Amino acid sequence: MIKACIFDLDGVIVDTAKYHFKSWRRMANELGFDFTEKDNEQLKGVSRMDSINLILGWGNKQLSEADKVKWASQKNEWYLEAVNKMTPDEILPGVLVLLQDLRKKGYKIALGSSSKNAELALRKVRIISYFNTIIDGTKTTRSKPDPQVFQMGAQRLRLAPEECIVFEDAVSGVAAALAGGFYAVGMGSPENLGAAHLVLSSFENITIESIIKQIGA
């Protein structure tokens, strides 16, 4: 029986992924190379330091650990400049209605994100009050596809994985949910997220009952 929903942040609740892309790309450009939005898909659900290692690999650049930390910090400053300007208008279609419906029907709601700025984003778009617990990059030690972030969320809610649905837009996030024994709903393209129990293009006109029915929970 489903008792909770665990949401990733970027690309599921809000589109902060575009701010990550712009900030990482600005870093790459200042280091003398570039990468594409398609490349950026590989960074979804990946921690900050793992992301910088991937990007440097694309540009055949080598940096000292100290310089990696410096650039990661600079990238985060650029990203925070954008996040601090966010408004409720940036909540993705259908999300707010679903959160309201879940709360009304007694489902628990958690966030499971690798972002270290998840709470700030939720405050800026004014939906933090809907979440019973928030697990983000400040609380985890392992990145997706490791299921740690979702396992910690379920533990905080005092629920078993099979009582929770995870909503993810990244291949690594779907893999993490499945590895942890959760139901996985991919948000995006079936081509990329076909391993999930269900793939949705958006939350518009979607109810928790229809999701539970389609995943066979």
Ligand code: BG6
Given for the second form:
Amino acid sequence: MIKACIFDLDGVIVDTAKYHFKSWRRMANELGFDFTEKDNEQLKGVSRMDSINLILGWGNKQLSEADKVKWASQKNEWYLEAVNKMTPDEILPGVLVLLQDLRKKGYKIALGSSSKNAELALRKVRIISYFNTIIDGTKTTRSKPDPQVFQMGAQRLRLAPEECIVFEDAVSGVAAALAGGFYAVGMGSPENLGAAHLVLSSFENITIESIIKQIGA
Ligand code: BG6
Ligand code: MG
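Let's compare: the form predicted alone is above, so bring in the form predicted in complex with the named molecule.
Below: every chain and molecule of the assembly, starting with the one above.
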């Protein structure tokens, strides 16, 4: 029986995935190369330092560890400039209605994000109070596709993985959920997220009852 929903943040609750992409691309461009939106799919859900290693590989760039840290924090500064300007109208369509409905019906709500900036983004869009527990990149030691972030969320809620639905826009995030024995709902296109139990294009006009029915939980 489903008792909780665990949400990824970037690209599921708010469209910050586009800010991560823009900031990484700006870094790549300053280093003299470029990468595409398709390449960017591989960065979703992946930690900051794992991301910079992937990107530098695409550009055949070798940097010292110190320079990697310097560029990663520069990227984070650009990213934070965007996040600091966020307002509640950047919550993705249907999210607020679903969160309110889940609360009303007694489901637990958790956040399972790789980002170290997750709490800031949740505060900016003023929905932090909906979450019973928040697991983010400041609390984990292993990045998605490792299931650690979701396992910690379920543990905090004292629930088993099969009692939780994970909502994810990242290939690595869907893989993490499945590896941990959770139900996985992909938010995006079936082309990328086909491994999930169900793929939705948005939360608009969708109810928890219909999601549970469609995943066969
Ligand atoms: C994930 C994003 O949620 O968090 C990734 O999908 C990002 O793109 C990762 O790299 C880490 O985020 P941050 O904010 O700690 O650099
Ligand atoms: Mg995401």
